[in-house]
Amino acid sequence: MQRVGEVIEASTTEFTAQCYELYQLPPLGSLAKTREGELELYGVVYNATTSSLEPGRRPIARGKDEVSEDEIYRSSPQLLKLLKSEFGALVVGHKQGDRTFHYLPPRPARIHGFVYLCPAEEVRSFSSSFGFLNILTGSNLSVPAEELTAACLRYISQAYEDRRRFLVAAGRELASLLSGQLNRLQAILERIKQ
């Protein structure tokens, strides 16, 4: 399992993780997990940022005399210690023992809990039911719910041998879930086309 960061902020509905390496962020819509005691919490990556370690202090342009962006970091290696990459994850379910639940867990993630990208077999297991779509489509985050839902479904579909079949099934579920919201449904379906 690929460890992608460590929880630095948590609530019942989401968690924020800091990456160990600058710019080593998981993709938008990917399925990540962390632990809280006996619970495994699943989150969909919705936001990624790279910023200064010091709040309120913005990085400044340094590449005027450099040939490439990589040269900036070679001539100023301290930059790697002054910047941080973080991502937010919307909690879309949890697992206790061998049972997976597609609703919010009873407790938030632990601070300093390790965050992993879920391997393909776990992605398939988690997405064998579309219960998590209700949380995704109802989210009110910095990323529009339609964009996040589509990104998540595209990401999850990569774990399936027959991606199209999975996306068609997800589209049917969305049609039922968003039956009175044709514009939202159409926006998501357009973004998951193969």
Given for the second form:
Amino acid sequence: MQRVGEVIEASTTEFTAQCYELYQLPPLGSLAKTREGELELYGVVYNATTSSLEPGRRPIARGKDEVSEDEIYRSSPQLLKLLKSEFGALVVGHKQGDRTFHYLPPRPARIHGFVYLCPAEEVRSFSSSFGFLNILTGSNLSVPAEELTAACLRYISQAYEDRRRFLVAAGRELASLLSGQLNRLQAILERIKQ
Amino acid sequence: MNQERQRLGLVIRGSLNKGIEVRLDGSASVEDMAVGRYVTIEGQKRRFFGLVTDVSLGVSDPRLATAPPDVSDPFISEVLKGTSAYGTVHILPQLTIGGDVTSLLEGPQPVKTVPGHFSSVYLASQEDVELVFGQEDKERFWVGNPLDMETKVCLNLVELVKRSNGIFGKSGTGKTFLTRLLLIGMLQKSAAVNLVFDMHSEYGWAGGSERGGKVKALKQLFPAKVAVFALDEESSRRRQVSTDFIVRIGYDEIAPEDMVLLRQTLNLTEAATEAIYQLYRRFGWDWLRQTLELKDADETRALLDELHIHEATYQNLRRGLGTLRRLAFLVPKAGDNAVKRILEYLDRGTNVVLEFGRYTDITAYILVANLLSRRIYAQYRERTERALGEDTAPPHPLVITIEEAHKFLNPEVAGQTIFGTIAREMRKYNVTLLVIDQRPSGIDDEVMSQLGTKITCQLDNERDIDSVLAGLPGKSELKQVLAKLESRQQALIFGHAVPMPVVVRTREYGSADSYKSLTAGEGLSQKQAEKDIEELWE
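Please move on to the form predicted together with its partner chain, as the form predicted on its own is already shown.
Okay, now the whole complex, with that chain kicking things off.
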């Protein structure tokens, strides 16, 4: 299981994790998980950021005399220690024992909890039903809910052999979920169509 | 078991009166649904059996209809089909199956409630249909198959002949073929004998098919059980029909009542029919011959004065009777009694088909059918009453088949013709009717309401459809079904002999295979019949 970071901020609905390596960010919409006691919390990655370690210190442009971008980091190796990559994850469900629940866990994630990227097998078992779509489409984040939903479905579909079949099934679920909101439905469908 | 059957969708709303609405699953295509197909609905406690009566399209969001999505993309169309844009079918529940002990014992019961919300709906399987319409056995006759199914729809003919029945449909929709099938069915399965007034000579020996060519009729298939009587010897000879009896009717067999019926076709005035009664009182049974033989002007005048008949009335009557005189089967004195002969055959259990040959005009048909039926009715009545009194066996149940029934049973004459009486009450005397007609709206409502089972091919006149379906629950839904029938080989059957209305593709008739299957199992009984006849003559 690939470890991608560590929780540095947590609430009931989401958690923020910092990556161990700069720019080692999981893709938008990917399924990450962390532990809280016997609970495993699932989060969908959104809003990844890379910024200065100290809030007051903004990076400055350094590449005027360098030939390539990589050269900048090579000539100032301290940069890697002064910057950090972080990502937020929207909690979409949890697992207790063998059972997966597509609703919010009773407790939020723990600070310094390790964050892993779910392997394909776990992605499939998590997405065997579509209860999590409700949280995704109902989210109110800096990333539009339609974008995030579409990105998540695209990501999950990669774990399936028949991607199209999965996406059609998800699309049909969305169609009933968003039955009165045709524009949103169409926006998502446009983003997941093959 | 459920997995084997195709699930169509879920019950979403409805009522017992107006039927149930079912939202189709995405996997079920609207285009596969057809009005008239059978479905079963799995309720919580029992299964419901129903008929698709309408198919419609719906959208969850009205904007989908005003601004349709880009369906050229197969993904989008696959997602939206069955979810945001879906099909609904309207189902008329007819029967319930299973559940409690009574329905297990008594089979499907009429429906008295509706299945709950979100009950699953399936296409009816062969077994379901078989459960409802039964299998071919010694009482049930296979008439056809439900649409798109191989199962046989069987009519219980023993039940059928207990009431008068009707076959309706526009010209050319297969009424004759259906009638022929039904007659064969009755001949095989029921104890009834048939008397067919065969206007166009299609039931006795051979009939034409619209595709050209000839099809065998009753006598060719069941020689031992059918006798062909003919009015027109020449026509029979030309068609090489072996006839059993040539019917001649004497003038002295025509009663004034027979003439009353002919008032319309012979264009007689009210006064002229009155005059017939007066002539009858004067001359008795000889009235027709006497009237026709009046030649001498003085003699005529004297008679008219004596009976107070106006000259114009007499002329009117003479013109009418002139038409009768042209009918060659009417003779001053008949050598043999046709009624007696017919009854002899019927008593032996032989079916009688009376071919009209070239006398296809309605005057001859009305006159002969009415005249013979009235006599036979009188005989049956007398015998049944005697049987009741003396506790002996009543006569064979008799089914009289008449074509162009609206001429006999229209509201003006239904009260006067024997057929009106038979339709209303003759069940008690073991006589019922099989009426064949293309304008059921012309038939008296009272008679229509007494018909036990109605079989109707395509009809497109609003009034005809209304009159056929009058009084039936779910009438407006069945109207849809009736209007959508194909113009050939399809019929809607409802009433006494079937547990629920059913659309059938009628059984094939006319090929060598069909004759074989129709006469299958006949070998034994035919031998038996031949033996019986031999014994009779010993």
